[in-house]
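As structure tokens, one chain now follows by itself in the form predicted on its own.
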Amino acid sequence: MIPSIRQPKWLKALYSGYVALFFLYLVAPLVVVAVFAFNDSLFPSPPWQGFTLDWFFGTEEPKLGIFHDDAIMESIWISVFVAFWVTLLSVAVGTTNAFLFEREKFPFKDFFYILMLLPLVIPGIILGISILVFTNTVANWVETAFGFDIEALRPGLVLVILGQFSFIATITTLIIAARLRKFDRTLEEAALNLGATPIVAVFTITIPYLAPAIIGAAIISFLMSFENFNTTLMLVGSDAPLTITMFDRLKEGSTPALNAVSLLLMTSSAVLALIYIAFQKKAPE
């Protein structure tokens, strides 16, 4: 629908209906999950049995709340731990990559740029399997040749972090590079003319300009890591992040406790998304 072109009223009404149905399709499942997180029933489905907060704060089975469920709380902290390191690595490497691809000229630059984008088009589960096969092959060879096992190359949190980092770093690179592309390099040149070294000019002029993109990339990295399932499933060990714990619980039978966890995730994601939008609006062009 192009606003500058006059359209018949029936077509506008049809388009408005389509937009309404589209957003209803997106929002309805989330609303249902949120509502039944407060249902006083052992099943996360109709009929409505009454309002309760037991699925959040309950202390006894069968209505053990998520804040008193040791397995759920431990998995949340594991997810936070993984997301923290994935975010730190992804933002650091993404910032470096942005300067590399936007500022430097080197042989096969386009090839390496395409290579960097590949993890985005590879299904997460395939990416996880590939990393698992590669690391296990290396670990088995080292153990056979030298007689010791490299635990970091076996399924566990280290592999989960590296697996998520392998594609999230690409996203941070694209976000930060897009802002770096708009930067006026004469500002750096002015700082150099005033006696600053190149590294000082970058950290006092360029990095502050990139701060909104860096913060936005960090928020997106944290959210993507925290909610990742496909790649994590292939690389996880005994310490399971939240998404894997929820998957295991679903196999045993769903309860409104999982709705409560989902509502917590939706709320946290919405808050971080609003923070990201706020930083983008305040960012100077």
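Residue numbers count along the first chain shown, from 1. The model shown is predicted, which means the values in this text are computed figures rather than measured ones. Heads up, when I say rigid core I mean the largest set of C-alphas that superpose within 1.5 Å between the two forms. First, how it differs from the form predicted together with its partner chain.
- Remark: with the core as the superposition reference, the CA shift of M266 between these two forms stays below 2 Å.
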Given for the second form:
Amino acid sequence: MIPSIRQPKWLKALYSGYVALFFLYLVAPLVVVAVFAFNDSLFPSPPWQGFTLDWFFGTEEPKLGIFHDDAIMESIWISVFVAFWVTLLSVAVGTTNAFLFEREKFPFKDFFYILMLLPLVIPGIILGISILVFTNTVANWVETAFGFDIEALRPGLVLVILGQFSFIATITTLIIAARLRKFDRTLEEAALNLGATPIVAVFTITIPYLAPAIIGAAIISFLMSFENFNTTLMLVGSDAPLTITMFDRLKEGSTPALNAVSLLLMTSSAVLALIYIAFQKKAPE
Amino acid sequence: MSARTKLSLILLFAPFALWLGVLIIIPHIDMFLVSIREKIGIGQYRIGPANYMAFFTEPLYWNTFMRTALMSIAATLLTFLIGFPVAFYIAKVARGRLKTTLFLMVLLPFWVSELVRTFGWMILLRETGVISHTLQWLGLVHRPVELLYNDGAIMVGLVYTSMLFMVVPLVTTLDSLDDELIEAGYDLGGNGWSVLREIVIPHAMPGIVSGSIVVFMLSLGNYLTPVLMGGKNSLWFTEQIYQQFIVRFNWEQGAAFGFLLLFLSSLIVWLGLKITGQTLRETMG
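Output block for the form predicted together with its partner chain, input the form predicted on its own:
Once more the chain from above appears, this time first in line as the rest of the complex follows.
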């Protein structure tokens, strides 16, 4: 149990051993993905055939490096494009939602708060199909009523962006609302007393205070969008984001090129994570 | 209410209503309407329960549904059993730097795409994989062993993916448990087991419930792990939904399946909250 309670030595050792084993289990799959990105073999599996960077920089088949693989490079850009819009939308709506639930009084507020949480308890696949069904209904209706087809409402990037935004907005709302709750409102009142209008007070006092949470929420949104698979799978058209491209390759049979992409993904996530932690540490209370 | 406060309420409520209404509520209503229509000819439909009846009369659908539910419950239980000692170690045994490091390490998989994690497990478990190779090298087996494409592999993947969502809430609740309470339990003649049962577990209950709910939902709605690690006969319900929607283009049936999955997931969440007397607000916020 806790250190202040006497325990037999073997029990303590056993416990520490278990925890160590657990962390081995936690990192093992990530380590093998990274290591086999450098294996000079056509398959990401042992035995070790020697070190190579071909899976990153190789210029011809069969060892086409990812930086020369047009399909992968294109899908990375598609993912960045999607993540950018999802982040923008989610942070904007997350901020207004935070003000709505922390500042305003309105009837059925508790009920609406529960509704706001709902996207988190709906499985991603179902969020995807419900949006697919609904946009299809609207598109068909427009087509019969007005005789033209709205391309944006058919499976494709617009739907992917909307699908991811539908649940990521809840997460940004929770992050930003948590910080807004800690805000000392007398600061805003001081600004008002000094002659600022409410809008000016919010933008010069409250929003800068919220900045760490807003940046944190943006990083989390970007990452969750980039990594999303379930919702995206149901809404994707001909332009495939990275996770979809990787999934298709994985089903065909994997090469270490997939490890190389994965390693690239992990490194970028790590960088984002470090930025996130830095911003959280700097945030004044 | 002055005109200005009314205006700010409207301006803050509009994005919220638009987001939730257009992307969550209306799509789900529409999906429900699609799920209760029966095709009687080309472009002709009538309202009826046929799609739901098909679920009960076709054993494959019913079995897949039950199997998904039971395996998700098993995954939740297993995640709790494996994760609890680790959470306790982080919250109560580890101190200072070690504590922060271990906690950050638990968060690690969150920063890595689910696809990459699954890929890592495939490299470890498959016939030509790392574990099979190691066992042969050690002389424990004499030919390659296939550890992938069975229910055990699905379980490993599900537990791995969900672990963080169990450990983090557990660490948070256990952190708030005063060490003196545990010491008092021992002083009053308790042993490790009775202190765990009478003091630690009751105190950690909110964390256990929120962790279990999230893990269960994630397992139920998972698509990647069963498809990639379970092989051809993995029979996961989300796969059925994908089949109906994308492969067979039978949206009516797929929508009905979507609703059944949503119903099961909501039911379990609701039961979990009810039994332990918690609210969604506390659990998610």
